[in-house]
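Next up is one chain by itself, shown in structure tokens, the form predicted alone.
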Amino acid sequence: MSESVIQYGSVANPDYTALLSDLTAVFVSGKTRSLAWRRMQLEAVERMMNEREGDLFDALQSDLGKSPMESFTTETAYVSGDAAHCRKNLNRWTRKRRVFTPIVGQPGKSWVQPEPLGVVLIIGAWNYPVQLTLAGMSAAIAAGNCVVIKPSELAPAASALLTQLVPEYLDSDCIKVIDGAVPETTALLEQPFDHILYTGGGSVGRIVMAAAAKHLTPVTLELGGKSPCIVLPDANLETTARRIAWGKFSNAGQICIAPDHILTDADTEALLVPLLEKVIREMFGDDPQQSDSYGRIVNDRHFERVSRLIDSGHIALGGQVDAADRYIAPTVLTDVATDSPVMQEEIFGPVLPIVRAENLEDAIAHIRGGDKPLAAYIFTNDKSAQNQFLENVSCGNACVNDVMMFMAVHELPFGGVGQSGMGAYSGRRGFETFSHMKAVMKRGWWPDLAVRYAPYTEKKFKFLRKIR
């Protein structure tokens, strides 16, 4: 057996006392410290995905029955760019970075100095078995961490492949897999970890952070949240219709970013509503259930869950379920309440409600009224519009005219805002999320001014008060 996924503790009682001590000594001894070995993980990363992307195809389609191309685009490509981007940008993030030295610091140098945390742990989600694992492990690496890494048992494929792989490629005195369920995690959450990242829903995200309370472990949590999407009268509605039902279709739904409910008025929704159907049509045939291109929901359990919520409102597309296959077919609601169930959670699966806002102004009255969602968006070509959304809800992140694409952008950082979590991660904002900054002042020998020193006297005083 490897040793990044040898049993701590016994099956039934999981120990991870000796796991957090022998990587802390790794990682004392100043071996993850060494810019050629982030180096040379990253690059382990980056022919991970590439040489055994056949093999996290396979598992991505047994777990969530992604096709190859989603799987390519949202996983592996998404992971192998992430761990590249950080590999290229490594010596510019690691660079001490001068502050400016006031005159009462003189003779004198100031600077910020990166320094990696220690052992990190991230808990990865099952959504995006493969992405939400392992682009939070590169940026960990980036910064000169060990890292722990506890896969999603819910995607039990992705998860065994994970185990498997990880020790193959990268280091495995400093970079350990636990498989496992809420047994492994729950021991995991009892070590004292010097940061935890965890990316799932809010009751989860909530017990983490009082686990990590104990022993003051900083988190950084990706949680969830019902992300509006705002469409008004003069949007190019055929794009519109195309980009949003690719947003919420993709993966069958099961995407914290998904654009969870369309606020729209009375008739754009009637024009909109025949473009949804055109685009699905488009995407995924005449019967999305045979496509190659649509997914499943991911277990029984949260299959019933979303199947539920179709009840919510009037059925204008969609609404077929066929619970042998776990599927739920892409799925257009009218009529929907705002204290109707559909509108009462985050989705997390392919239903998508349209809520009547007559303007923009009850559009983001809307938003406002509930919590702080992880993504938000509109569509219009009115730049005043664009702005007045930009500048009056707070959310984790947004897009204008488009859903999701954000994350194209590596040096964007990715994260939520109240309910929808805390912290953030990608690009330079992920190295800078499991560092610390360091504040270093160096000081000369001379002059030595007596200023400072005591006593105090009036002739001290008003010579500090014109220097200040």
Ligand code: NAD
Given for the second form:
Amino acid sequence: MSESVIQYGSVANPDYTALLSDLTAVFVSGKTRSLAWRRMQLEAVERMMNEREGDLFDALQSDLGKSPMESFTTETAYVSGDAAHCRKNLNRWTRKRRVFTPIVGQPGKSWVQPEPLGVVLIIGAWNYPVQLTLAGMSAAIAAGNCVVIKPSELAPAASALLTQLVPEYLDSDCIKVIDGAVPETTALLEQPFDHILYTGGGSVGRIVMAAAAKHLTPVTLELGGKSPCIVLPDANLETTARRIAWGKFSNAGQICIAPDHILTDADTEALLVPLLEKVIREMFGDDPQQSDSYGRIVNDRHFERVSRLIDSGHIALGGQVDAADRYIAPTVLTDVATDSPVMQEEIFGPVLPIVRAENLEDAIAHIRGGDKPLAAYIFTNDKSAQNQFLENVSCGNACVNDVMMFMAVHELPFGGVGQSGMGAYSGRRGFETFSHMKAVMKRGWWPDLAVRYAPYTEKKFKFLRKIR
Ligand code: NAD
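Would you mind giving the form predicted in complex with this ligand, to go alongside the form predicted alone above?
To see the whole picture, the full complex is given below, headed by that same chain.
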């Protein structure tokens, strides 16, 4: 039996006490602290993505109808690029960082010294089942931790494949995958991990945080929300339409940072709708259901949920659904009231409502009236409008004149704010998320000034006031 299918506890009643104590023992042994070990594991992640690309593409096709090119850019190439970035920066990130020591600390030196946290748990969501587990894992490895990954049961083919591949490529003494569903996640959350990275919806985010609180385990929560997209009349509307359609209809809209809805005025809407029609046809042809580039909704529950949202406005484009194929056409809605169902929840599907906002102030007021989004977008050439947007809209990540492309910049931290999440990872920020940044001071022996020691005389007091 391979490592990957070891059962902890019984099938009905999983128990991960032994898993955690085994991993803790390995961590304490110091194995994962060695930079050579970390480098080797990161290289193995890159190799796994390259050598098993075909198997990964098949799994993603089976779970989400994802096209190989989309799987490449957003999953396998993303994960291998991210692991390579961690590997190349390992020396720099793990180095002690000297900080200034004031006169009262002289003679002395001060620095920040990163140290690994221990054993970390990564719980992933189904929409990017490879990226959302393995990118976090690479950051945790770079920081020198043992890792337990729990991919989402809603992407069963990817979850089963990761359960097979990770022990094949990586050190299975230190890195484990649990292929399971809610009972397994619930049992994992009973254990005192040293950090938990959770990606998914806010309601389970609350369950994760409550469970972590019992052990004072710190959490990074990568949640979702309605990411708005403002389009001002001066934008290059054809490129705007193409970029928004790409962000909204890739992975059939099942992207946490997809533009959820457009905020624009009536005249711009009238110009934008035909342009959206044109670019959707260019991307997916006359019948997107026949296109190899267009995905499917992950399961029947989400298909029903997203299909129901189509009634929230006038169907300007698309609107066709096919339950047997879990297909929902790229759909654009106009005349959408702000209190309609599609505006009450994160859409997470290929339905794009256009909501009227007569000017930038209206659009910003609309966004500020809701939860802080994971991402927010604006399309305009007007620098002062761009600045007004960036200064007045609080969101996890923002992009001006494009959507989602901040994901291509490894050194930009990725994470939400308020209801869209807490903490961040990616690049150096990921390394720091899984590290304790230990503050260290080292003193010289001489001189050992008497001024700080009792008895506290008037003279010493005066001197301290002078040098503070
Ligand atoms: P999901 O159903 O796959 O759940 C996520 C994880 O939570 C899974 O591993 C699952 O096993 C676990 N889980 C589910 N129910 C549980 C329970 N009762 N107790 C313990 N664990 C449980 O994913 P989802 O929630 O449908 O994900 C979609 C949401 O995730 C959207 O809101 C989306 O915006 C968000 N998301 C955020 C990011 C990000 O990086 N911020 C990325 C992708 C998705």
